[in-house]
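Starting off, we have a lone chain in the form predicted alone, written out as structure tokens.
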Amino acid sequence: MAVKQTKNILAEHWLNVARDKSTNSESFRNALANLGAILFSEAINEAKLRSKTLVQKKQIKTPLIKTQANTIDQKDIYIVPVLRAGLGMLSVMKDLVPNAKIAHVGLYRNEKTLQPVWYLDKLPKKIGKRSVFFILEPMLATGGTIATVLERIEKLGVRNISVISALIAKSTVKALEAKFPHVNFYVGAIDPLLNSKGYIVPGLGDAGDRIFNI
């Protein structure tokens, strides 16, 4: 599978709002919860085609007649926002998929060592063979920590896993293609470069810190 970056121009639109220095906390909020919306439909339509239950057919009654309509199986969705800039992505997803599940997983980055470390994991213990995760992480700079929480979601046995992120640094992708063949990783835009700190250029900056006003 593969990093995709998204043609859609509304998605085009709210990411560069988000980047924009002088967009306040509220409307970068409004802007990533727009985007991950854009780039979850994305998902969930090419999630479908690796699932044979996530679609459901059923019978309902319009106003003028009985017809058969296609709809989608909630049950088995999980959605697993990486804090705490993942929460930017969730508000508008739980709106078009009232009845997934969400699984909220904390990591920070060790100072000395500069690996990931687990500071929450609600992801659950066992899971369905039908379960399709969706994980929110808006910014993909170095991979160590996305890589983290994909490990340890395949250990549970899922296959059928989509990344959503604003943006994927270059010099990333590769890597993630590699390591994780069964993930798709859907991207509002490719930016070419990393600095000295580990932020993506252009980027739009720290996202947590945005989201939250800090």
Ligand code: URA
Second form
Amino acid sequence: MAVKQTKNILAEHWLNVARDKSTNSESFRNALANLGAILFSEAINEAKLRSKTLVQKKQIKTPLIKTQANTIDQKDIYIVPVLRAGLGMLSVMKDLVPNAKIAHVGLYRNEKTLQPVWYLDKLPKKIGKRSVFFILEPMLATGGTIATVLERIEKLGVRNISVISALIAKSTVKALEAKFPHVNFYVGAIDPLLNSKGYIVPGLGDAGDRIFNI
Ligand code: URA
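Here we have the form predicted alone; I need the corresponding form predicted together with the ligand.
After this comes the whole thing, all chains and molecules, with the earlier chain placed first.
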């Protein structure tokens, strides 16, 4: 539906820790995970409005009385980390929705054709109509990789899809919104530039290299 830039000051704080060149790999991972958790909270809060089953009323017993409580039914939740950088947001998702299914995907760009090529695809072959997808792709630069992943997921018939990203380049916003009108993109910030090497500017550098300290 749209690219939604968070207004949360805590998200902005952790994004700026990640942007800082002097932040070491351990602190970078922590910053990206914290940012991911905040964006995911915003995403799931809206995803519940598009789902009849994500939130279930349950009777629970507190130490004092029985009461009705909203809980998240995690069996239809899929988390899709796009390798490598998506792994930097995964561990916190495992804490927040520990019973979600995790479908790793990996693509590289063929240097001659410039087309994305799949090297890992753990997406299920069949999917229930109620499935709710959260794709972890911290950097939306040209948008080529995420577009390939989204096309594949939409072909499965999934309609409740959110993308969690630290940054998107301004020039990519309109193209993704036009191509994927049913997808919500939750981003830490919209950065003004994309340089000739495909890096987002000001950006945060190569997210994968900074996560894995290489
Ligand atoms: N991927 C990155 O890791 N960083 C960028 O700036 C763009 C794509």
